[in-house]
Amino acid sequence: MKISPLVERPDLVAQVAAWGFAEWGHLNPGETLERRVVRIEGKMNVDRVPVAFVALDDGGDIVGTASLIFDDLEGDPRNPWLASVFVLPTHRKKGIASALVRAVEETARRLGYSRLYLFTSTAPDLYAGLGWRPLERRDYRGEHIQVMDRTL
């Protein structure tokens, strides 16, 4: 497995956008797949936020993704955020999500950030196991979420 910045694999933008739209599109009212593609294209950086990463299997096929973004919760002043961590169900429990999280953490650290935030409705135990600290639970656009942080 290899973790790469998405900018190195622009051919994967459509797949990353499709996964994100299917998984979290309901949290962004009015978003379309086309708008999500444009947002993902904006994450093709390595020297500034936002940055998207892809996890590739030994054959070079995409099996996961994660991003470092500036804002993730509307109206929340904290930043930056680990966001859009997704691993194909057939590749879960193999350390891919952990590797993606570490890549985002390292990039945030390299860019000068000392703290990183995330929210999850499905995987607080995963992040807690990686050293993330729960901050608050709240309802966000119809979902019960856990907001967490990590000092880098």
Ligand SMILES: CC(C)(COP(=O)(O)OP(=O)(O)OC[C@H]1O[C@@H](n2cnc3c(N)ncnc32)[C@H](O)[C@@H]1OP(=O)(O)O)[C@@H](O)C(=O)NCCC(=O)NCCS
Contents of the next structure:
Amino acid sequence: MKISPLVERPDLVAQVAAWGFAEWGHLNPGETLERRVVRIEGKMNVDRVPVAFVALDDGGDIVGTASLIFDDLEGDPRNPWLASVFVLPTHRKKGIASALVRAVEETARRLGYSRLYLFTSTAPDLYAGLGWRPLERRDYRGEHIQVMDRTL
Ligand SMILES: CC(C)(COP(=O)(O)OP(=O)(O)OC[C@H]1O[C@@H](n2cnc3c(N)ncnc32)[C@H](O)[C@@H]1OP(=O)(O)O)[C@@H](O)C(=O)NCCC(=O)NCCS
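Given the form predicted on its own above, what does the protein look like in the form predicted in complex with this ligand?
Let us now look at the entire complex, which starts with that chain.
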């Protein structure tokens, strides 16, 4: 398994967009799959935010994704954010999400940030186990979310 910037695998944009749309489309009112593709294409960077990553198995097939972005939580001035962490269900519990999180953390640090944020409604324990600190809980677009941060 290896983690690569999405810009190295432009053939995977459609798959990353499809996963994200299925998992989080409801959090972005008015979003369509086509708009998500355009947003993902905007994350094909390595030296500036936003950056999307893909986890690849030994055969080069995509098994997960995660992103470093700005402005994940509407109206919240904190930045940048770890976002869109997703692992193919058949490949979970093997440390792939953890490796994706570490890649995003390393990139944020390399780009000069000293703190990183995330919000989650599904996996606070995963991030706590990786050294993230719980901040406030709140309701956001119909979900109860936990905001967390990590010093880099
Ligand atoms: C949440 C999610 C990203 C986790 O992905 P994952 O690759 O299974 O995560 P990891 O393997 O890195 O870690 C998950 C757990 O497996 C454990 N684990 C890691 N490596 C392991 C291994 N080799 N063997 C067994 N367990 C392992 C971790 O300790 C962790 O334990 P925990 O559940 O007690 O926290 C995945 O379930 C997912 O895509 N869910 C849907 C989307 C989602 O909710 N994303 C998060 C949004 S913020």
